[in-house]
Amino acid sequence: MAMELNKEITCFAPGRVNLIGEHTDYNGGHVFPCAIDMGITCDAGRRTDRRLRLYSADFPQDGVREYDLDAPIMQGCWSDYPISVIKTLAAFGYELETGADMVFSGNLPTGAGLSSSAAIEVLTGVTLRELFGLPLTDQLTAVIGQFAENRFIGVNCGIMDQFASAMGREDCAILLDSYTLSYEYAPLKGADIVIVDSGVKHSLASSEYNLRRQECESAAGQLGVKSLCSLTPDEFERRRHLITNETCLKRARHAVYENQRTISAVNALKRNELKAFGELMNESHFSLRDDYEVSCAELDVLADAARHVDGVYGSRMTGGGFGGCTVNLMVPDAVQPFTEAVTKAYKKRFGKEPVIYRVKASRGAGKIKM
């Protein structure tokens, strides 16, 4: 460790991945993650100063960031994240009565699409929390990390990944409806999940992903609505010509029927009709590659492959795109034929193997018990 400090706890929050609704959660629709079994530990203790001082095992190469506890600055590197929950904490009243030491280490790959930067800000928070004694619920504490995001690393992002980071149950999905907060859990059975790393790297703070609500709020302003999935598949059709420039009516078609194909993929779950699940599964991804534009080229060769193989249900990209993973569902046994086939169809197109992680839905961050 390069860093010494006198731990006082330890806390962990996991990354997640989306199994259907996929840029819905900005448009006020329905998202489906589950925490996964990969993420970040955070070692903390409290100082008698008003320094703080953090460091990443993941980020050696940054050495140790120090900050004034009363005036943090940005320094444009990773410890922008836990320091923004900071900012956010004053400025949502929850002020730290010193300062601390901060180390963090962990599995969860950067820019994989596998919401690294959630689980960093949902850790922060739930880390502060336990160490000060901050009134913070697990909900409050996603809200936080989504503000931090949204006001001081400059990604409009929406709340489902910092929700599902904190509030993922073991074994379970979550349903959540972004306008509303209201969720509820749904069991998974039946089936293993599968994520694929396509080892290009993406980054969320680009303009393209900004741009992609910029899209849909002009959308949504054209169609007089205040969010576009609080439109159903027939009303959208009946006013979309409302929209006058093409780029911006795709957008929306997304937004809408990629809200409904959510609700009925849950629906189809809880029947355990898990061909039906994976069906969607195949919807949702053509849609972002289609419609929304944000899939690429090597997205769709691992995406394309794991539908031929048996035992699949269904394969689509997962996260904000332009890079990162797929979500595969399927039957146990077909982990080793789907693994020899999307390994031989990327390593054929672009020369390299992709990088592959048998996941389990998890718990939500919190303390662990030393």
Contents of the next structure:
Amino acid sequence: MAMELNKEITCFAPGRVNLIGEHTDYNGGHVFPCAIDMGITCDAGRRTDRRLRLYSADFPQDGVREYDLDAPIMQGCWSDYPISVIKTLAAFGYELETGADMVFSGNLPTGAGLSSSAAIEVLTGVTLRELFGLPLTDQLTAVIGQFAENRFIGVNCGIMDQFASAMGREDCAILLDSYTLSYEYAPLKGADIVIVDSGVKHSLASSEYNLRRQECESAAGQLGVKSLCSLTPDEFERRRHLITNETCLKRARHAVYENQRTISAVNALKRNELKAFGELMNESHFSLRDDYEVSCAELDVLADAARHVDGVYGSRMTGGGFGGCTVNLMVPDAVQPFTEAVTKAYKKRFGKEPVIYRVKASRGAGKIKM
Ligand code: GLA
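Mind pulling up the form predicted together with ligand GLA next to the form predicted on its own we just looked at?
Next comes the full complex, this chain leading.
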């Protein structure tokens, strides 16, 4: 370890993969993500002074980052994520008694659409909660992570990623109503989740994400509703003429129908109709590609190759888009032929191999028992 610390505890926060319900969480709609068995770990200890010392094994070149607990100044590197959570905790009235040392390490690729940002935010909240006995529920820890990202990192993300990382449950995905924050767990049985990383790095902050959000808000304004997903597809069809801008109309159509697809998909899952679930995943991808315009050639090739493999229920891009990963649902026996088929198709078109992860829906963030 490149930093000495008085280690008192170790915590873990998982990444997430979203099965369906994309770009609905800031439109008051439903999402259906699960926490995965890949994530970030933090070894931490309290200090006697008011310094914060942070180190990440994923960014050794950045060395130990030091901050003053009473006036932390952003430094333009990875440690701004935990610092943004510490600033948010203070803004919410949760002051830390002393400084702390925190050492991060993990197996979650960054910028791949598996929510490494949300994982480190939730991990920071959970670690400090455990270290200083802060009275935070898991749900509030997720809200604090989202607030930190919105206010201090400058990405106007929804609540999905932080919620999944904080609230995950083994072998289940979470149906979350992002408007009310009510949620239920739905067991995932009889299918394997396989993630394929295109290797194309996305940059959410690079305006497109925030732009989509603005376009949706503009569409909602023209429709006279607070949020797009408060409309059923029928209601939307009756009012869509009110939207004058073609781009805003397409964004709105995606959000309204994606919300409906998410509810239908979870109902299909409850009836154990995995084929129907997979078809809705495929439709989600087409809508993200054509109406929301957040896919890219690499993700389209991966999803298309997947759909041609026997035993694959569905395939789609997952997360914000513009690169990152696809999520694929399949019968366990299909994993091998699937791996071969998508690797071959990707290599043929782009001259490189994608990275493939077979994951399990897992528990959310918490202290690791020693
Ligand atoms: C990112 C955001 C989420 C969500 C997805 C798109 O992952 O952090 O809040 O909006 O994009 O579904």
